[in-house]
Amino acid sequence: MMTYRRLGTSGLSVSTVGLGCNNLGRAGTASESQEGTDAVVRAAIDAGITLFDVADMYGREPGVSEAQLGKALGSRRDDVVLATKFGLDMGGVNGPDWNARGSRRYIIRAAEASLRRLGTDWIDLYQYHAPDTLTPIDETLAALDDLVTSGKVRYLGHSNFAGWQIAEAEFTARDGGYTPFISAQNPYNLLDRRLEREVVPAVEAYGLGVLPYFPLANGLLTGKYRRNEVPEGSRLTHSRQNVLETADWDQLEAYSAFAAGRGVSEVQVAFSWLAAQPSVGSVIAGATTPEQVRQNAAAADWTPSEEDLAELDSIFPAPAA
């Protein structure tokens, strides 16, 4: 049964569990045309999920993946928080922006293009996507301020900073008494936990609640993949091939061992290990299928004891401070 939490310590209440939408209408996959992104968008909703993490550049173009998701949502668009990004390049989708994306001038623009694509009139989460190392953060978050205060955007998160971005646009907002962040949004998995060196102690500290992307490591935390064994046709063996030749089959065949020993999926050991990490939020997890989106809304019911956990980080060590 989907459970439900504050994302850091702001009043926004998330889905332990959230559908990541850079499938919708992306080439190639069962949710590529509308009819699929329905389905998928269905069966989360019908899940209990309640965040739909989605961004200005996600589909086969960019904007297609928020064009699909906000018909599907339909009238069901105030039952969900609708969280979407922007700063990566759209290819001049949103006009030119001169690599400024965090500039006063392409945010407003951006919001604006977004709210047009998705049919709503407000984003609850609006993320900027990676910082813009030229423009201030000063600039960008009176931008962002502004937004909030029109009404257009009702929370800021932010993806892919370092722990001293975190700090930096902290102290920016109460110096210039603009809204703060909320949310951030890193890869963050049991075989990726460099999150926890800097940036986990900066969310800590100043409040934020961390939203987790890759969360199966590729794949590799799914049990698909075994040694000498890759299933045909699987996403690894024509992309990414390096994450299965560089990949440690000694500690996933020991996670596989683990998960056995306790009558779980290695998916729900994944899922249920980031969501007992107290500055997660919501586990952001992509699928291109009903059935995808309900085995990934059912895998955080696990909830494992510190022995579990002590365990875990044994298989997995924490990243060296």
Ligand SMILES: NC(=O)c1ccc[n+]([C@@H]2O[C@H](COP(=O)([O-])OP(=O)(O)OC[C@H]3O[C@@H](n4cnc5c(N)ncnc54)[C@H](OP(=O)(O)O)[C@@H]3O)[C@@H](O)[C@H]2O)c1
Contents of the next structure:
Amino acid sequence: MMTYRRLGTSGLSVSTVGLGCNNLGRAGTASESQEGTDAVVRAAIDAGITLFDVADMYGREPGVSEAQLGKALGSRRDDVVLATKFGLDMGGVNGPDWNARGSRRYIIRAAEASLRRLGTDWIDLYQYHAPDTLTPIDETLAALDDLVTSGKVRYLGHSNFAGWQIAEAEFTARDGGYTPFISAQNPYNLLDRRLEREVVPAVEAYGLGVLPYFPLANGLLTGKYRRNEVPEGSRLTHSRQNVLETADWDQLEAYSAFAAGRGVSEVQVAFSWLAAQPSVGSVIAGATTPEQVRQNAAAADWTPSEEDLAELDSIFPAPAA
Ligand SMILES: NC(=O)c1ccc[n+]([C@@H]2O[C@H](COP(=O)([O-])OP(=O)(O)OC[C@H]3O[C@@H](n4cnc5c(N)ncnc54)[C@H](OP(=O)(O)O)[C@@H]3O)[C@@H](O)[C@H]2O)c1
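What about the form predicted in complex with this ligand, after the form predicted on its own?
After this comes the whole thing, all chains and molecules, with the earlier chain placed first.
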């Protein structure tokens, strides 16, 4: 049964498991086509997922994931929380940007292009995909605030911000009277706990919710990759092979044994551990098939005990302070 929680201390309610939409229209996946996308999106809605997380640059060409997601949602658009992002290189689709994709000029154009592709009048959560190193955060926040005031955007989030940038943005919003960011999207999973050092304390201090990306570490935490066994047609089989080459198989085998000992799957452990972190708003995993969506939607339903969490800490140590 899907559960719902507030994103940080905001009023925005999201499903505990969301759908990461970077596989929609991605070359070589079952969800590359519109039909494949429709099947994944339908399965997500049927499973109670409300948060759909896309970005303008996702897809075999920039814009394809947004366009396919918009079509797949169709008349169900009102029933979901649509999150998208701007700020990574669109290869000129939004005109020249001189690498200042947090600038007022760029943001307004990017937002209008996303609205057109998604086929909607508003974006529920508009996220700054990665900070640009040129534009002062004051200008970015002022432009985003105008989008909120005009009704084109409801809430703001950021992604790949460091702890100090989260604090800087928070106090700039307070000083300027701008709409603040309510979410932080950063890589976070049992194998990558770097977030706990600076980002988690910052979001807890300012009431933001975390949207952990790479919750399954590219699929490594699903248990489908074994020391000498690689499944056909999976992401790490054909790309990012260095992830498999450098994997710590002793650690992953201890993880599989931990899951088996509790009668749950590896995917359940990966999702439920994230969902048990107080700062986490929604676990957004990408999926390429309806079956994966159904598994993931049901995977945050295991409640780890204090002993379980301590044992996971011993398999996957928290980063040193
Ligand atoms: N903000 C950012 O900078 C940023 C960066 C990256 C991602 N993201 C967001 O985060 C989302 C999640 O990222 P991700 O998709 O790369 O996450 P991930 O958890 O690291 O990997 C997901 C992949 O694992 C496999 N998988 C998923 N569910 C499975 C299951 N139940 N059983 C077996 N295999 C399964 C699928 O690939 P195969 O079927 O190919 O194995 C899927 O594409 C993205 O969709 C995107 O919205 C954001």
